[in-house]
Every structure is written in structure tokens, then in C-alpha cells.
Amino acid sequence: MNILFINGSPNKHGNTAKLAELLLDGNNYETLNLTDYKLYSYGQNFADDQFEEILAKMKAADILVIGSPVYWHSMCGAVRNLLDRFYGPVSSGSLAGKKLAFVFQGAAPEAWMLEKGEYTMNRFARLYGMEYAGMVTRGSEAKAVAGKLGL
């Protein structure tokens, strides 16, 4: 089983990565840190953009875990930018058969912030044909979502 953790946090070994590690508990997985890639904004066209490289890794995975800290009451810009980039070049259903979980953590986020993140990731999963396993915001939720991922 090929598992890809996409870490949107600029802190590669911070709380987002630690929560993903709890979720993936003992399973082998690849980490893709978005801060290591040039991922330009939707509508920009630069030769060194690496969206296609990220997309290829996503297509090769069976399970995707996208992680984001809560920044400015929402998911971080790196993750938002990745989702935005799907619009247009990626056909709906292109990630069919994959499972997706969302790791979303922060210092005391309010319920409405978490609800917005959950809605966005659930919608993203459905649009691109994935089975959405749920959102992990704290360690106590990791086991249930891991079960939905088949781990």
C-alpha cells in the first residue's frame, strides 16, 4: 500500500507531522513537504512550477493524507494553493479509488474553523473521486480515521 503524507506546514517536524505520524501509526509512508516545492498560484505559468510532479505522486498513492496547521482561521496557504491548482488541469474523478484523510491542527481552533476545513476536504475528495475517511484534529481521533483508511 502506497501512502503519501502531504505536509502543508512550514515546520516539517512540527505538530502537523506528529499528528500524521499518530494517524499512520507504524505504516510506511512518504512525506511530501509542500515548502520543498515550487507551487505557484492558480493562473500563474512558470517553467519551474512543480504541480505536475506533486500530482504524479498523488496519483501513484493509494492513500493520501493532507496535513495543515490552522492559519488565519483556515487551512494554510500552501494546502489551499494545492487544492486551487486542481481547478482546470485535473479532471473530476482523476483520483478515483484512493482514500483521503485530513490532518488539521492548531492551538484551540474554534468549531467553525474545523467545520470549514472538513467541508473543503470532503468536497475535494468527492470531486476527484476519492473516499474521504475524515479529519484528525487531535490524537484521540487518529485511530478511528486510520480504520476508515484501512490501516
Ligand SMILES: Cc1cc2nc3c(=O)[nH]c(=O)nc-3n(C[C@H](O)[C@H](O)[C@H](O)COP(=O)(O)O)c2cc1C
Second form
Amino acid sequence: MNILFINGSPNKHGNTAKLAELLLDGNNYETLNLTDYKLYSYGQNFADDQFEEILAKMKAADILVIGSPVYWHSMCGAVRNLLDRFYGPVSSGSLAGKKLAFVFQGAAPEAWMLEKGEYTMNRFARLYGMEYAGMVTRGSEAKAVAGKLGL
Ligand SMILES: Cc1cc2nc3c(=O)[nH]c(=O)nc-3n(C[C@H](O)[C@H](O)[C@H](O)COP(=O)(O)O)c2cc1C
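Starting from the form predicted on its own shown above, please give the structure in the form predicted together with the named molecule.
Next comes the full complex, this chain leading.
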């Protein structure tokens, strides 16, 4: 089972990473920190862009965990940017057979912020053919979502 955790936070060992660790407790997984990659915005076209590298890693995984801190009442720009970049070059259904979980936490997020982020992530998962396993916003939610990931 190849598990990839994509961390949208610049804090490699911050709250998002810690929550993902709780979710994936005891399982081997690779972490991809988006801040280590040059991922330009949708519509930009630079030779050193690394979207294809990230996509290849996502395609090689069986389980994807996307983690985001709440920034400005929503998912962070790095994660939203990744989702934007799928639009066009990646055909719908391209990640079929994979499972995806969303780790989403903030300092004091209101429920609507978390729900809005989850709506987008759920739609993203389903558009590209993945099974959406759920969202983890605090440690007490980790076990149930891990079960849905089959861990
Ligand atoms: C630019 C920025 C915007 C933020 N906006 C929010 C917010 O709207 N709501 C919230 O609850 N926390 C907000 N936070 C706080 C982070 O979500 C919180 O500190 C989170 O735990 C950071 O996760 P990390 O340790 O993985 O980086 C914001 C932080 C930053 C840097």
C-alpha cells in the first residue's frame, strides 16, 4: 500500500503534519511538502514548474492524504493551487481506484469553513475517480477516517 501525504503547510512538522501522523498512525507513508515544489498558479507557464512531478507521485500512490491549514477561512493557497492545476491537463477519472482523505485544521475554524473545504475536496476526489474517505479536523476523528481508508 503506497501512501502519500501532501502537506500544504509551510510547517513541515506543524499541526497539519501532526494530524496526518495521527491519521496514518503505524503506517509507512511518504510526505510531499508542497513548499518544496515550484507549483505555479493556473495559467502561468514557466519551464521549471513541477506540477507533473507531483502528479506522477499522486498517480503512484494507492492512498492520498491532502493536508491543509485553514487560511483565510478556507483551504490554504498551496492546496487550492494544486487542485486548480488539475483543471485541463488531467482527465476526469485519472486517479480511479485511489482513496483520498482530507486533513484540515486551523486555530479556531468555524464549522462552515471546514464544510466548505470538504465540499471542494469531496468533489475533487470524485471528479478524478477517487473514493473520498472523509475529513479529519481533530485527533478524535482520525480513527474513523483511517478505517474508511482501509488502514
Ligand atoms: C495566512 C494565515 C491565515 C490563517 N487564517 C486562519 C483562519 O481563517 N482561521 C483559522 O482558524 N486559522 C487561521 N490561521 C491559523 C492556522 O490555520 C493554524 O495556525 C494552523 O494550525 C496552522 O497549521 P500548521 O501548523 O500545519 O501550519 C491562519 C494562518 C495563516 C498563516
